[in-house]
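A lone chain, given as structure tokens: the form predicted alone.
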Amino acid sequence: MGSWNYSVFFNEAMNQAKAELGEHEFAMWFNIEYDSSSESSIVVRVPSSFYRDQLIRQYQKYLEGKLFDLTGKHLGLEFVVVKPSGQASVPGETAPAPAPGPAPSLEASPTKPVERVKVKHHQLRTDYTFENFVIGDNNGFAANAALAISKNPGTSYNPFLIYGGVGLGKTHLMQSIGNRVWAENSKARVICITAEEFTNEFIQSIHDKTAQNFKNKYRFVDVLLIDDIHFLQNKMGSQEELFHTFNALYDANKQMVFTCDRPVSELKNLNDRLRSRFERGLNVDLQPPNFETRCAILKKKVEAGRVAVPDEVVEIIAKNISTNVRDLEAALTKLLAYSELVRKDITLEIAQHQLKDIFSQSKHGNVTIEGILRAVADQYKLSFSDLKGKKRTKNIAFPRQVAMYIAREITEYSTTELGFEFGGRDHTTVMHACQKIEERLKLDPNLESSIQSLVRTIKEYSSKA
């Protein structure tokens, strides 16, 4: 163990994650133990891989915050899988004889040397890395220039922004490439970072006068990572201060990728130097994966837990949730902690039940531009084909306007689709009716609440679909 003993703080940071979860969620994730540690690192016990993944997964960075606020350390977690020898009994009860089932594969026995995984950076994730990210249409692009940027960092495509929809994998494509960086080479300065804490740490830093170090921070790094850049809208202090940052890192060659909900060119309220600085480099976008990819990921992920998942069950998920890669991720995740918890076998049947709440959301929260087109055009006495044609005239015009608007309101379409979708225009036409609506729904309050009633119709429409 040597003379570093971190055991204390560890288990405070233990009282804190129960305090804050509630004993439900801490009593059935946290079957944990402190192990050893090291200067920069804490070894944790675990018993099981299934275990440490989801903690990987779900509360590494989270523990690990913890206990940076408790030591003032940036410690990593290292987990190790050991199967115990046998259920520890507490005194006046007697130990509980082993549930009936057939043996996790995943475990290791005494005889075999124990599993680590070893935190790589302590703000990245340790799961998002290039291999186990799934290559599809809807991404290849994306995951490619990733890949390059990795390689040569700060000498092309130099910044590097990913913008698309949520659980679509931009937070996973920029931390590979980090992750990337930071194997190859452990003394890269990278920071990884949300815009919201790039923003908290920028406010921190007037109010404590320490505006000097928080430049030289972030000023002089290898590898700027920024996440959702969109959260900088209307914070003139925090965009003034990432321009010269930006400035700075950009002429010392210094890599930048960051990540948005969509094009930087519909970000409201965002200073117009920074915007021309964001789309200097390359911009790319991610969309929903299609069926095949879907089925691709879900056995990715399958494979990584060596779990026997059938692929009925696997195409039955991919099948059923098609808006993002975090909601196939969850869905699989409910099945293999009841399958971990119960000691049963993952079949077609268990699936159907397990997930039939799921299933039933995605299907009825999947709202389609045609339901849009044909609530709008009842609301305003005009044919389907009229919305979608070639016609100006301003009883069709504006209608037109109001089913863009409130398509991009309420689904996850970029404005390059949404013009596909409205007859094949050009993306600027859809943001030019966006903008119209949005400065007359500030004149007109009829408008907002006849808009209200259009989305109210378009919801309940598709929840009858």
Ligand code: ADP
Given for the second form:
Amino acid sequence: MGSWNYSVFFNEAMNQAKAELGEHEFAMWFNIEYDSSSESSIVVRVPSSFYRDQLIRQYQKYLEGKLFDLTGKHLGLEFVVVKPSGQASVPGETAPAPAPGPAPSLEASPTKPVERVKVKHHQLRTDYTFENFVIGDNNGFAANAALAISKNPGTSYNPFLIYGGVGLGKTHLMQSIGNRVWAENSKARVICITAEEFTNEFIQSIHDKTAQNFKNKYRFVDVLLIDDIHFLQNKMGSQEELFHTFNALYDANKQMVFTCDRPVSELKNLNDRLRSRFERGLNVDLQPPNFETRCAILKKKVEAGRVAVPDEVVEIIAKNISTNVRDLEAALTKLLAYSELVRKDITLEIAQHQLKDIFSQSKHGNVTIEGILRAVADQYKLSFSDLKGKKRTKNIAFPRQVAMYIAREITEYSTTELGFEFGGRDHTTVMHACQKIEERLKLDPNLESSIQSLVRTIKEYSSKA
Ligand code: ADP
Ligand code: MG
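May I ask for the structure of the form predicted together with the named molecule now, the form predicted alone having been displayed?
Let's see the whole complex now, leading with the same chain.
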């Protein structure tokens, strides 16, 4: 018990309450003194059962909320009634001999034990668990590492960083770690936030002059989960703060997990010291799931629901949507909603009809050949017309091949269609270009990462179009 002392946090919570509620209200009700701490609660002294009851009724939740914000931990407040300048009363204990004056009002302390039901962690989604996560060849390594980490947080693979494109399960997997740790030990201090929230809260804390609270909150956690760290690009102040948080947690063997939409090496405007910290532990990527895994994921979602979905429908969705799991789920959700609304069983015909648009959109996405040409021209500092034109100088021919290769990879256009789109060329030219790039990819790892980053730019651009 002696090793827990939350008095600093308690006092800060009181200061904040005073500022928020005003002197008057505060003076009237907050007749409280810090007494002691245990791992999961703070004991406070109040002068009478009247105050205790009022505080419990009106302010307990409010104060506990503040304590959570300050510590990242669900600390319960326990009230003990103590005669001013007296000792904590103990149930059944006889009152000391009355001093002259009014009868002593030393009351037994019938503080109800704070109910210790299994509370939901307010930052973790209850459905983002390992049980709901389908392991396939696209995510097996990441999922097994995540499982190992949740058994022994902080001991190996620290930090753990999951990267990959949208909708591939990064957030789900990261929160599964949090949920597992929390399920096994609800006293563990688990914080799960996005990098954007981290940044906003940091800025706010500077503004409110509560930077110390902010530091305390993040430096005294057992497991820190930060989603989408690519958001930190260009945010130098937040990077600096995270760097110090990182060091404190790392030195204390506390687990950190991050997610990112690309390999850390491709993040721009990131402090080198922080970059090297991110890369220090285990970095694992998630790939799009293959057909079998897509079917398995859909089946899992179907099992969890009330509506029956025939296998052939599962397969047609899995076949037509290969981009990511989020799109897969969206298609299924649409179908389920339709079936519930019109009260019809789901059949292959209904699925084909209802999902027609989603299927065709998923095929071509919003990616246009023009978008690809613009991105590639940009990257290689050429003009759009150079790339589409007839010139065959090496500095143009190679980027053109890259553009053709990317178009072949990320759209469903045939080589004939692509030849046409690329300035009226023959389909064999497109095939030749793709072959050339494939050969170079085997020899040149830099080309692979520059193509990946081009694809990302193209997709980002087209998702905004
Ligand atoms: P990301 O963070 O990579 O963009 P999410 O973690 O938000 O992706 O996943 C998108 C959706 O797909 C979520 O609803 C998630 O539950 C689901 N999902 C992703 N991968 C899997 C998987 N392997 N098994 C089951 N559901 C998955
Ligand atoms: Mg995510």
